[in-house]
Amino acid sequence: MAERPAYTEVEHTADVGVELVAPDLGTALERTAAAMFDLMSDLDRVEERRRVAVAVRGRDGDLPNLLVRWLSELLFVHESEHLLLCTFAITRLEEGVIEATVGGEPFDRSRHDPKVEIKAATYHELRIEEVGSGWAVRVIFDT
């Protein structure tokens, strides 16, 4: 089972979002992904039974773009492979590039209670910035 990340759920009109902090950028990206999937279905009930390699390229120097592309790619894996993802391990994080291995299992209605259907990560009120000794993220999802 995956470890649920520490995050705060943000209510936003008809949408939902998350806010969190992490000690470094890679961890912030991993935790944001985990929080997104925890909004969709309780991560405590999802097991890593299958792994998928993911590569994302964003615009150089544009962290908000890289974050949205990362989350969008994970939503694509969810939709195309019918996987609930629960583990996120970034193996390469460079200017405009994320490579990672993510894990999860096929959705099983008898074990996984769907919570929120997330359609997309948005740029609305998006924040990813270095603060103090870590990184802060805020992202609103289209539901």
Second form
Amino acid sequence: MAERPAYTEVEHTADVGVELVAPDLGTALERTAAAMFDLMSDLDRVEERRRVAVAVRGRDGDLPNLLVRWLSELLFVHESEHLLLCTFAITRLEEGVIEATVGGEPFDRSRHDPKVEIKAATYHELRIEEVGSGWAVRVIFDT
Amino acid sequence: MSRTTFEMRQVSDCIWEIPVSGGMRVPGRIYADEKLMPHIREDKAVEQVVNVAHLRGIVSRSLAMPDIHWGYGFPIGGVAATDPELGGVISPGGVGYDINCGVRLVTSNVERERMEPRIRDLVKALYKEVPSGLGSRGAIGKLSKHELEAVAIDGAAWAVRKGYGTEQDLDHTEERGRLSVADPSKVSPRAVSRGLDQVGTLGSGNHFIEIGVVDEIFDEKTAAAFGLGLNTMTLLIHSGSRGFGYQICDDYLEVMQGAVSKYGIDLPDRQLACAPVESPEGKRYLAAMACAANYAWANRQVMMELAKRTVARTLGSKPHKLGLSLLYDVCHNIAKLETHEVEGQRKTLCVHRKGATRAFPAGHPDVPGAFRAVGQPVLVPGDMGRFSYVCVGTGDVMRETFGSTCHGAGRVLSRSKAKKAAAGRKLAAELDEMGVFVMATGKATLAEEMPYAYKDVTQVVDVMQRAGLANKVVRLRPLGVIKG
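For comparison with the form predicted on its own, produce the structure of the form predicted in complex with its partner chain.
Now the full complex is given, and it begins with the chain already shown.
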């Protein structure tokens, strides 16, 4: 079983968002992905039974874009492969590039607790920046 | 949450104007009364009305309906028309991720007395037959890519061809359930892959199927024209274009990020990314968006047919014997090229309705023949515990709001706050007490969608009526609901 990641839910009138801090950028990106899937279904009930390799390209010098593309790619894998993802390991992180291996299992109503479907990760009030203690991220999702 | 305040003038009982300042090209206008205004001021929706007024080629005003709340880029409840001849833009943010999210209403001759004792069976049967919730799929089997292309081109007509419904349903659907500018070659393979097994599925969030009854009639003549008899059963279906539409929006937000720099467009919010309607990027988005709109109409058409069959079977009858027929289907997340009069001139405008409903009045050529004498039915769902309304556009609606009105109640509590308010409460039992039997896939969904999370839809439609935009025809009371 995966662990539920540490994050705070952000108040937003019609939708839901997450805020978190992590020691480095890679961990911040991994943890944001975990938080997004935890909003859909508690991650401590999801197992890594299958792995998928993902590669994401963003615009140069545009970290918000890279973050949105990363989360969008995972939502695409979730819907097209019918997988609830729970593990996220970034293997390469460079300017405008993320390569990662992500893992999860098919959604199973008898074991998983469905919460809400996430339509997309938005740029709305998006924040990804270096702070004293590491990296801070805020993303609002359309639900 | 930091808020910027803007000068707002109350110009009449239900109209507030935001004068042009900074980079605004036109004024903003919010339809609301003294009771709704405090809710509207609570988040950043007003700032978004102002931001939309910055869009290139925007005509007349940046408009907000009384159910306005904080969205992305555009407020939900926002209406903006741009003039392509003046370099007017089209913005995926003015449509939303759920392209052609919309509502349809089915009327019947089933009396409340016959249906109410069976409400639990009806809700359970619908819950079983119509896939809902996280990852819902497989209502009618997986489509081939070729078949999905046909859905994207033909919309609701595709579903009818496959045996889901009748030709008459198309007459009772906005745009006859098909935007002809659709071009599947403008849709990414990823969107196609997400769309293959979701036709006929409800999804999650605020989507629902609601069994209700006509509870009060305000306008006898129009109600009769709409086939809405007092105490008869109705089915209200709210859903959109599912993953197919979300992916198309996502893909084109990316395209528009490039267009913004290419065309030197200056925007106050990145989520408003856009391109001129007449540019290659604008045309491509319009063609892809139309594919998603058509998908949504096919989706609601299939779901409606599944729901009609299920209800009839549960009541031991046939859909036609119960008089189950589609009153109308409206979209409330869309951008369309429409003809409107601006300062005495007929113009083709790109009208964005994000969380707003088309409300073309009596006599308008786009209103189907059956309703032309009274006006197009306008469907305004409320929260699941209180009411929904059927309204009709008035004579002024074309001039005032490009033929648009509100789309629902509008939230007052964030999803997180709604969940906190639900702690320790037995929500399904509370709703049961209110006379509404609910089945929901996600526990969180139920908490987030409780009546207290929404404005009172009655206040919203009353403002529309007092502002002279749309009149109430009937009120619907929910008795059973399925949610994702």
